[in-house]
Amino acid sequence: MDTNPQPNPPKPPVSRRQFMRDGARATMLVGVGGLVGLLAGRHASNGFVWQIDPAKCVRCGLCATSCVLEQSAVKCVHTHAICGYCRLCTAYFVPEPNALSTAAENQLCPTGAIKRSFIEDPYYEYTIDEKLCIGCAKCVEGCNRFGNGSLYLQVRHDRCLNCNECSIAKVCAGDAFRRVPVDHPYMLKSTTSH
């Protein structure tokens, strides 16, 4: 009766195929799991988010350069899905425009973020394209000014560090930015209080 253990077989060398699939799982899963924890840390912070109170913003442009991002987590966003259809839009002309066209001379938005497309004569649409929102407030000053006061100012929680002490907050002239309960991040323009 032998009473000597076999010997393991020796493994075969790892192909480059295998190390190469191994190491892109190993990041894949690092990857998801680091943002799974960035997204939930920063949306958990004591159960509560940073918004704007519409009703307080004086719309001064701090929003765009004091947020900690590069590109502020403000955007600025639509009480009505439709606004008025108008031909002339305060919030996407500059004051006495040169033509009511979509060049950008005659645009108030410095970053061509809201988008003018023709429905019927007399009648346009106008979007927002939040990648390229700065969160400056010149539109929703516009509208606000000499329009219906659709557009306002909004953070977005998908880009927001909910950083305990905001930077945009601590210079916010109107004293507008709040800590909300996470289950009701946003503040309607309708329904909060003047």
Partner chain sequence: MSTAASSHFVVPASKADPRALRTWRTASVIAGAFCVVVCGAMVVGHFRLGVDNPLKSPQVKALKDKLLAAPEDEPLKRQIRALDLQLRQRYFHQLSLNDAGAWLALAGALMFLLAAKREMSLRKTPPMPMPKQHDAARTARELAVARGAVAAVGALVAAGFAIIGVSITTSVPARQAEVEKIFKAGAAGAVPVVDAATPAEMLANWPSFRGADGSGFTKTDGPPTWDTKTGAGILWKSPVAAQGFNSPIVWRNRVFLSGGDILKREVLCFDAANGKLLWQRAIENVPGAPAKVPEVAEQCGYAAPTMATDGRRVYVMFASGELAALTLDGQPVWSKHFGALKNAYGHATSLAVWQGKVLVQLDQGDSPQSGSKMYAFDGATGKIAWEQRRPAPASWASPIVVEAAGKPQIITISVPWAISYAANDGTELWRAREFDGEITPSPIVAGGFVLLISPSNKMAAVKPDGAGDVSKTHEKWAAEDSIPDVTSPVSNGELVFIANTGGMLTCYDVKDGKKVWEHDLNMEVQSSPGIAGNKLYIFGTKGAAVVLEAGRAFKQLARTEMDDKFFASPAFAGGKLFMRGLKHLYCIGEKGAAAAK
The other form holds:
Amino acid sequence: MDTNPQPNPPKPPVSRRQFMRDGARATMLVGVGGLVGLLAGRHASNGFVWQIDPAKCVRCGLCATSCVLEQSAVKCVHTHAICGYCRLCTAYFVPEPNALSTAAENQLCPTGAIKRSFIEDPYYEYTIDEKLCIGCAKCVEGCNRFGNGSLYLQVRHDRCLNCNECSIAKVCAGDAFRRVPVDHPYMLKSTTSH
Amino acid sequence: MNGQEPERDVSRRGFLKRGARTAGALAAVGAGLDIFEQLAVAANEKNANPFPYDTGRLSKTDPKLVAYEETARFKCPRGEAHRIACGADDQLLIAAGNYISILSRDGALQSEIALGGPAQCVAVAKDGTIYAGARNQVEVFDAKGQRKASWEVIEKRPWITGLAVAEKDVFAADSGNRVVWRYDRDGKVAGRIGAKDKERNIPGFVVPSPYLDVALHRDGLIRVNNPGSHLVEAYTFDGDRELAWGRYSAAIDGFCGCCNPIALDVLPDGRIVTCEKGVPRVKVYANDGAFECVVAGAESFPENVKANEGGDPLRGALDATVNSRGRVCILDPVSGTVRVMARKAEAKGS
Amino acid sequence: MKEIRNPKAKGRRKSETRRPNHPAPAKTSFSAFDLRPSFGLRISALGLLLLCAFAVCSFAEEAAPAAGRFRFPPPEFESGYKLPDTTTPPARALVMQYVDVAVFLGALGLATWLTLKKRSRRGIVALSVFSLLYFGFYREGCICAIGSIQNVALALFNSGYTVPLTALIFCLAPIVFALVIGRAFCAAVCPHGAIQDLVLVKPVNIPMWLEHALGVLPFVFLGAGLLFAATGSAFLICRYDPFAPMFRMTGSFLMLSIGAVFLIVGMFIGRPFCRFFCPYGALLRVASVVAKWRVRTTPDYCTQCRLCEQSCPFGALNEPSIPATPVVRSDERRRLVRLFLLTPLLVVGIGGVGSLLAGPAAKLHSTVALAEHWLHHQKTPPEYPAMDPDLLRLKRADKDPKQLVSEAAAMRAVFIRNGWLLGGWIGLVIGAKLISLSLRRTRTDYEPDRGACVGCARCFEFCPNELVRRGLMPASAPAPPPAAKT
Amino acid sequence: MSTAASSHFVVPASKADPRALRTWRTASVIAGAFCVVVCGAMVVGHFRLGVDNPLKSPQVKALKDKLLAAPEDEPLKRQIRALDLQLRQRYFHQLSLNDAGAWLALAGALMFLLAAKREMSLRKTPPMPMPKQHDAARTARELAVARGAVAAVGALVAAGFAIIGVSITTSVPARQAEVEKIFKAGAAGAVPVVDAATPAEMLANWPSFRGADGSGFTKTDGPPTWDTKTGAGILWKSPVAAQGFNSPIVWRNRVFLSGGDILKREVLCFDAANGKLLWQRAIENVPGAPAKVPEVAEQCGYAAPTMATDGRRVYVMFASGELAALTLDGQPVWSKHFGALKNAYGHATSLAVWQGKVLVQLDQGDSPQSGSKMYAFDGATGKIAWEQRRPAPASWASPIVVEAAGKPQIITISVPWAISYAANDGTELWRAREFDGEITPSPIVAGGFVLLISPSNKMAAVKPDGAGDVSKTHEKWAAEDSIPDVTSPVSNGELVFIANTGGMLTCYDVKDGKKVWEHDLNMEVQSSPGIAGNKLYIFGTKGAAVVLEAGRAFKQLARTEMDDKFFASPAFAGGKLFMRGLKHLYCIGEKGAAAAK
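Same protein, the form predicted together with the partner chain this time rather than the form predicted alone?
Everything in the complex follows now, all chains and molecules, and the chain you saw is the first one.
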């Protein structure tokens, strides 16, 4: 570059345009600073994730179809501590079962995601196979309608993408979705809560 | 070199055209398909629940079977009602919230008795003594509402949900321990009825949710519901199981769902009134368990059908009591009302 | 492999009621189709148990009312059966959010260095690929700086909303960078920009008028996105993000197809989303106009060889200006004065039209939508049992319709104001665009446009002086700048 | 590439190896085709799943319905099982296909891009642009076209907005007034059930300051006389440990009052039958309470506001800013804190209740712009049911809720306006301007008038059926003699009695405001008089208690000096009189009458 035959033109003094630019930049930086100041009190160092408040869920079925994932991030979970261990589980069997057997015509779950296993007379355990569960809430409705409501929907965080705007929350009929802190990412039912 | 140029040019243009065409076609196909899909969805299921839990068939009762009609309806003075009982002069006692509310026969609030905790159930003796079941104790009040005694249940997980008073005994259905306690009038435990016992051929109560109820029958036996087994059972005061009837069926003559009936009372002529939840309905059975008629079907309790919006399904189950004139008073905690039902003929007469 | 749900197939017959069933054989056959492999995330049983207990305890604390309501206990089992715990796969660890922020700031710094100092296209491409993989496919395009402006807007106008730290930094850091050194974020940090930059195969110039006309759209999108976010109605920018569904490799068919179209178009037209839609790009464009330092094609003097102009796929290189005759200048001045006078009219005029939009726009707000739904069904009471989402919604509205409707009315009033704001903003943008198209600038060299240049570093590779600087070309090769002759 | 550009460049022919070029081109074509096939398959799969989702299969539903009709049909069951299996398999198969398809498409796209880029770079030869011919006219033309295009986009956007704005309408009103209209039309949904005592019950008890309607009047006759020395006629007296100027309220068999100081503010409940202290509950852990208890001037103290009850809960407010609801058994229901109140003497306005709502008149500050408000809180939850800004500085009079002119009204006085609000939603009904000074006497309603007192100045009778500013139109009469500055008037509907601090008792006719008689009682009075049946009760600050006949002539029935100081107002319930002194709570009545009850 030293060989450049033409010397660089001398720098002009700060032009009007340059001055305006500096001024605008300073204003915008101050603006950003102000924004930070304003939001300093409103930011959360903690992250948030989406979760369903089981007390508000109305089992409208939209969790199964509205998630951006092909198979919804919402699944049915089971708090066994409030389960009645019924022989005739209304979450497992259709409302009018033909027989209390595991045959397809008696099962409520469209994907067969609930497993029924015998414990002792007259109690049966029901567990959810999450790989098959599509979050349709049919069983949740059955359990809440007749039983104790030990089955309920939760956003599973191993699947949830934590979208900035949850597409299920937008359509949720019960307005049950809310953001919860990352370190308490579930709203589980327990023996003491309601 | 020169010869290659036109070919290159053509290929480039061709490439661009191909690209543009593909993009355009894809966009058109995409948009078209999406519109088609939305139309198809809109036409098929207009914002319907994609996976409905269908109990439509159960929510309708054959009107020919309904033998009762409503003659009065009044508001329950407090929320979170659980059980209703009938006292002297057909007073109505409602265990609701932390109170026992006492209503006159036409629904005017007469007085209230405050309990320490949520009132689960209530019963009245002939002498006017009021027995109120809080979760882990039976509280005894005189007719004026003065506390007389408090009987604590000693077993470890008490949950009193039903009471019945006989001449000398008080029976408390304890859902938590799955038994019916027999007390004498002084609060001494005189028996433990219905516990699983192979030797006495008692299978035990299956109680998935706290709805064990007990009623006194004029044949001298008590009637207890066994919800998980869909049975109504009869026991002697000494705890012998004499009789059991009932079967699972979503049809009108059976008990529906996982655990029904949840409440019972006895008509003056000895027939038995049962209440169910899930498909809320109140029915009358003969003493031997033959289905007789419907007092009120699911369509009478529209709010109750999908009630548990607060996320707590243990609220809102119906209860019924029978007054001296044989009217069935149904407590619907969801709508917060008490309905007085009379046989159709009588209702017209009165 | 698959088991028929048939009791007889397992030899189980009548009297289920008496005889206990054998535990049904596990029906795990469909696990073969499991879509999202769990990546072996199960840490250890102990960890999970602790977490469970912790979650249960903490929620019991929060949710249990003062009265201490207890749930009915399960039966006591004689067989020693133990109640299984509810599993709670943890959310992404909190620490990872700091990692994201660190990677983000690091990438911004690196991009700055690569465009301004190192001037390396190769480095920029490498960083783009990294950003695409990390912020795109690994973080699945969420949270991204583009969407984060909505979180900040919502936090500003809704005191109940706390903006996550990540969103705040993702939103503001690129703006600060843009104010100082230009669009380093667009250059190689934004996964949306990266994917478009990388698919560019055969750049085609588009005419200047189209470039400027479509250049208005990002500002419209920005205004609409911010106003809808600030009212808490919708995150439009996220909803209509064409690339996030691609990064997730799943999503609504419509958005996936739109993303595909953008990519296919992007093979020929450089960064179509960045230039003609991206709301955040619009923001950074404004910021980088006043940037302290800027990208310069030539490290030295301009030879006016026009190689850079041809190399830029984004039409961001400006040519030197042509001295004007006094007649032309006075014409231009008059036009400028007219446009300055026109701008306020545009603001008010389009603002007025914008306020018309309040009704339909308010419908995107959930309260207004619910109130509308309620008013629509006012004559028809909800059916019982309510099963359909619409009826269930109606039931929710029925709890206190008056409050609902009055809240909705208040929200609609807000939207009327916002309609004015949006329209006014669009008027302002149009006015500013017209003015900027009428301003006479004095330029002697070919240089990247301050606002439009995304710092992709392509032009560097074409500039003869740059090649000299890097020692790829003998110093004597470039001719002195040819005098521009007319 | 545009023709304009190519005309400027001389593009030398490619020097690339044609074989490599062909290879890459083939590769890109193959990869592209692969992508198209994969994407096409996924699109087809997507629509099959969307339109014909096996999980929502109508066939299965139809078969299951058939089974309900024929429960014993074994072949049907087998058919259901087979179909169920097949559909579930199809569903999960489609899902796994989609997942694999996405990865395949990604890989294909990657291959295509690499090949296409390689092909392009092989073709590319260094461009050799020619120096540009500067053409000012063309540049100007291009700029003009660009400006036109920008303007056109602006026009398009505006047109789009206009079309959307006009074609899509919403039924949600834009103004609150229209909301009111919708709900007034009666088309509104169910009226919410009120968890509160009925108006009749309220009148039978003494649920708030000066009774349910704030008049200090009850029809049931009160005790004729009592004797402080012998204790005759005093059913019981109980010491009140907590200090406060508030008056007792009575619900059935319970008497409630509050008291407090900077350390502790509490509610006391006495058994109305025997004066036993049933419970005592401090109001603590109030959400939103400032770290330090706000200091309150001594004139009024912490517990000047009288409590209120709706028969379900009792409500209490303290001058330090707490508002709390307790069950009748003293269990806390909710509480909230208004923060430190700006009131020179201390907040003294009592609470009122109407249909389960707690009404709080919170006047504070020195000017009408200092943020005074009228609140209605839902009694069960403590949520704000409605609120109204009030153009009022601090005042000490209490609001009353009455049924007047056919609607429930909340009547308030402050400077300079007396304002009436609709009790159900807080909309302003009317206002009258004539008030000045430190407003302390509360309004009452008697003989169809609202009697409003401007302290030591005048008493005006206003018809409560107006709208807007009724100062000039609805004032029927005004009296100016011996107007009190602290105590409120009391009326039996025919006569109105006022007692000023100096002890001058004056009787006016409600109809026309003519003075009927006046009498100097020779005592200092700060407690508002009350009427039970035909007896008028007045208590003095030094302990004098006077019973008069509430009639057209002055007639003293009894006078006794009690060993206490009285600032609170008497409460009447069940034929008994409850009076709070600084030391004791008294229950005055006839033993026989109590037993008969």
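Residue numbers count along the first chain shown, from 1. By rigid core we mean the largest C-alpha set that fits within 1.5 Å across both forms. What you see is a predicted model, and the numbers here were worked out from it, not measured in a lab.
Relative to the superposed core, Ile119 undergoes a C-alpha shift of no less than 2 Å between the two forms.
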